[in-house]
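One chain comes next, on its own, written as structure tokens: the form predicted on its own.
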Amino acid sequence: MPRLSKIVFLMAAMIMALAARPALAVVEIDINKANVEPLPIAITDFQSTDDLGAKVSSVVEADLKRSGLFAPVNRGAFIEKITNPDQTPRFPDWTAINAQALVTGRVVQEADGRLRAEYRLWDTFANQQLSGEQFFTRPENWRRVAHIIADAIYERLTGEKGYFDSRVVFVSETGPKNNRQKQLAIMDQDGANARMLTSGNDIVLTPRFSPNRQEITYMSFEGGQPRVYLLQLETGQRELVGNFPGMTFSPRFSPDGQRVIMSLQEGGNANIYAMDLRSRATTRLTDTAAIDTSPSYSPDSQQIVFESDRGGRQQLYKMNADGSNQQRISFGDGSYSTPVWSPRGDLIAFTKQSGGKFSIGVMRPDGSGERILTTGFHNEGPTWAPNGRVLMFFRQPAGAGGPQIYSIDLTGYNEQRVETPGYASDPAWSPLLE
């Protein structure tokens, strides 16, 4: 397995000399509204002696556009040509084309070989700079610098953390439908830099990211039975958690990354257990003559959501982290599965099967406010962006072909396919990189 070297950024954040008081800014996005009108933003080519500046600004633009909150202005409409990002732009030239925000920047190769990337964010109507930062890194990490800049702009204009400097682990599928080779793979959140993590000699399923480190659990059928592994992405080190006959989903981490929670089958029943990763001690949390599975912790570790057929068909339930106070929270038509608690704690995502179709939806932790975001022939496996504003899932089309990964935001209006080298399923989103 290839070793993943830690990407170390020496980040020198500086609010530059022309930065004005944020309280005076008129440009902001209220992302809590039901329908958000995308903000017109002009993103200029960053100045550089080669094409790297334009490549960095193009990634920034693509990130912001893909969020659905920003509408980049066509560069052919630009009136002013930015040649010196240190100078104050001619604001009337930008308001004339309805650019409410403006991004300028440069990319410079330092004498020691490092790359220096910097940006400035301007409010064109208030005639002021909102923020400016610079970052130092190795030249091969230019895409990550672009994601970090996009996150900084997103946060400054929405008031919430971005999600662009993150990765997604998934199952890459190749070959005919009745004989698929399934490998563990990883990519940037925009689909770039995809690479394989396992050889494909054994089937792998349902990878799960740790919420606070670059570590995953996944299930592999080595030796013909399900085994759960921990994989450290920074070092490539793999550790066997255990052999679990009858397991169908990999464990999920607790918010502190010290425990995993899983469903283990005994006879015709399946119950939920928590395991301490240091001692390997397990604690049984449910004890029913039913199938309890797909558990997921709340971000404060106090509660667990799971699916169970104890009422006759799959529905969502929640309980305290010690297994007490088990109660049903889903009551709509159809069957509910694969619940995942948002990192914000305000919503639970799920898969719903009804009328021969599969939907991805969200509800509040008490079961109220259910909303369907997207419906298709076979949608499954939602996973949350680190800021809790976007979901990824996979869709299996009817007929020929294989599964593909899609993203959708909480409005349900911004659905997009995430490009992968081949068929792809079971996405799991990482926390923000450090």
Contents of the next structure:
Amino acid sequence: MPRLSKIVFLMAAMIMALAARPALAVVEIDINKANVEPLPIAITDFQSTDDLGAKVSSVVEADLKRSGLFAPVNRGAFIEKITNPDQTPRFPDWTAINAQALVTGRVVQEADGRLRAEYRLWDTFANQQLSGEQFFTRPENWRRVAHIIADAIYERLTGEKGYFDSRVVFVSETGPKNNRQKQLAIMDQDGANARMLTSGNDIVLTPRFSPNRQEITYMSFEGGQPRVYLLQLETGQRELVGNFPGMTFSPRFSPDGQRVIMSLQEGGNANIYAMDLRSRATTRLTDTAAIDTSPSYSPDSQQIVFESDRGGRQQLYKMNADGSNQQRISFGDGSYSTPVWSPRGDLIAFTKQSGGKFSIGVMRPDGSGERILTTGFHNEGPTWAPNGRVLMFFRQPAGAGGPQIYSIDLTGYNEQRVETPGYASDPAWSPLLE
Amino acid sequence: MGRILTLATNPAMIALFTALAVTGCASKKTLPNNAGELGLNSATPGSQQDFTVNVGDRIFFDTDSSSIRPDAAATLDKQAQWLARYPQYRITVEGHADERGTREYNLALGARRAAAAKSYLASKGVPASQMQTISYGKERPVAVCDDISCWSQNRRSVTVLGGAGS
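Any chance you could show the form predicted in complex with its partner chain after that form predicted on its own?
Zooming out: every chain and molecule, the one shown earlier first.
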């Protein structure tokens, strides 16, 4: 995907710098509170000669609304009609409908065929512009521009990086449960632009994004040999990861993208190996008569969290990246699996089985502070948004139906289903695109 | 209850009873362990059908367990005897898990079950070079429903004549 050129208005930059001082920042969201009161924000149709302006602003609005942190004001309540998005709006018209923030913008088709998209974010009670930016891109990338604008607004108002300009790989499922077809698929984080990456001839499982966003690692039953593969998203080129005598599974990239860690099945046991993708050197990290799997690096690459049943039931363990100092970190009632380290490093998300229910939860890397975000018949396989603020997972209903992907805020609020073409499982969130 | 017990003494009647039960309660399918239990007994000796029908191609496991239960050992004993009589067959032992576990763990659990079945068969004289294993984790359930009776049918290893694996 071509890079988007980004030009920040000089004026806007200056105002942003001013507005960054807390004393002037009237509009702010404290997203660390458990249940945030969403911020009322008015998002006007972006001006354009066709319907593209309105389409861009509606994607911006949908992103912000889905985050649960913003409450877009109904357009029917708008008093001022924005005719020139560069002009200072009539702030009282917006404070009168309690819109604390206002977004205006325009989308222009340039003579050279490129699309120019601009937005301005206004603080209606402080009577000032908070930010304004302009982007150039190919017309078919209009949704990406919208996500980038939504990220900019999110960051300006919450003080944290956004996550809307990102994608999700997952397994798309069709057919009856006892003969399910599984295909690798990719979509934007909001469910748009879904497309299949494999044909469905072979069972494929557990896709994971590379930090470079260009490749994924996954497991396939191709040729009747369940193994870990790499897939280049641009070219579709596939490659076997290593040549091991047994099943390899549960792969994940290191934060620098140079290594893949995974499990190797050896008889009745599974142990964790790291493979350097350039030298092809493999390092054995665990050596137990148990099932050690689902390894996930800490964002600083120094540690690895994984699950093991070496003590009887599945529990979470962590170790140094070289395999030393293995120690159990989960001690709650039940069994724990599929740990994933947050990109912020502060938390580990997991699946917990207890009392016949499957939950998604988080705990600190030392095992303290366990919190369950959602519980039900079957919730599994959490994955983190690039800002470590939101999680996706899949939910399998009882009986013959199939799984669906859901997102949930770190607080446990704002659970929402993610639209997919059919049944969907094993979501893995990309880093922010670039 | 007494009537069912009477019926059960006649294999043909068991088949009829099972069929009715399935029709009467579509959401819960109780599958026989193998066709032999239905009293169908017309397979050519040494054929695939003979193996499936008269020996039994699958065994079942307890939750999260790969221990060979006594009933499973009896089936594997018969498999080993049959394979000794028909040594032309290579086999693949497939390991499976029920849906009440996470995906990665179930892949390993299926592999552990396949390894346990393979090891048992080897102890009964089936050459290791003739056997390979593959795990499907929870990806290939045979029974589809949402209760314990169903999950127990999916926690299995299946001995497949020929087939792929490693």
